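As a starting point, one isolated chain is supplied in structure tokens, in the form predicted alone.
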Amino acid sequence: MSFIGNRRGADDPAAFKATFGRFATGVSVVTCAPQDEPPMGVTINALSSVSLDPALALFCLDDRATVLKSFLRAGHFALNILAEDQAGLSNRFARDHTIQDDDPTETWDSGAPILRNALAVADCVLLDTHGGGDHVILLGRVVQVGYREDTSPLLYYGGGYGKFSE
């Protein structure tokens, strides 16, 4: 018996996303505030935990990305797990990666703003700087974690936003 869908190669770039958009994702913002810079936030959808000791995690930027000067001088950041009723939060700063002064935000050990309805927090000490082809993979140190118990992740599968059902 062979794979029932569809096969491409993967110098395919629409079948690559297409691929990888059959994962279901959490989505988050991740913020920065580096010296002299307002602070700012970027959403994405490729972060991981690394490791437990030490506590490691990761986020990955296009290395196009205009933000990305800016959170490699910030030396730190903090990965915003979104809530199911984030959705707008998440495409504002898929737009404007400016933090504005209304946006509920505080400031952890890291010195990265956090997000103060966030479903879960990892505040991160920049640790290093890996390629990964179009991409930079952003390694952090772990320094501070938080999370809610009260509501559920804002997910993104094949291009759009969805929430758990029961």
Ligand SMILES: Cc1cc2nc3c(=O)[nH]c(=O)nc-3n(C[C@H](O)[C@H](O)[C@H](O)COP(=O)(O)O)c2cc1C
The other form holds:
Amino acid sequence: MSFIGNRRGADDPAAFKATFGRFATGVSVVTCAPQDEPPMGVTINALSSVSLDPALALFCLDDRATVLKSFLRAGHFALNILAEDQAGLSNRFARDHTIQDDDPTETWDSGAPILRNALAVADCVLLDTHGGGDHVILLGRVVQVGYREDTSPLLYYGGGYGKFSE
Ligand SMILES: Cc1cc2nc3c(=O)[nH]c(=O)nc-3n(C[C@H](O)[C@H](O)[C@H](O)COP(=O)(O)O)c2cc1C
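Alright, leaving the form predicted alone aside, put up the form predicted in complex with the ligand.
In what comes next, the whole complex appears, and the chain from above leads the way.
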């Protein structure tokens, strides 16, 4: 009995995307505020917690992303995990990285902008970067966390948004 799905070489980009697109994720806006630059954010779903002690988390950013330099310069980032009604924010920060006046924000210990109505937040100091093919892995020491209990996550699956149901 062999695998019942489609099996392809990993050099087939469509198959690679279809495969990892079946790993349902949340969606996050990663923000930073470099000195002498406006604060900014970018939508990502490639993030993971890494270690509990010490508290570490990472996200992966395309090495051609215009915002990469800002994260390196800032030396900090906040992972703002989005709630189910924030697909609009996800789409906006994927194309326009400016934090607008009507995005309520504050800062915690790292200095990165915290989106006040995010579902959960990990405030991080940038610890290290690693090359990962055409992406860069940004590893952060998590200095503070926060989470809401009154709403549910925005999900991303197969290239589209969804909501969590048990
Ligand atoms: C739901 C969603 C998830 C995304 N996840 C990632 C990601 O994990 N890493 C990444 O580099 N770009 C991701 N992107 C694309 C970025 O948001 C952004 O569009 C891209 O980096 C181009 O940025 P630039 O304008 O700085 O070039 C995602 C976009 C969406 C809508």
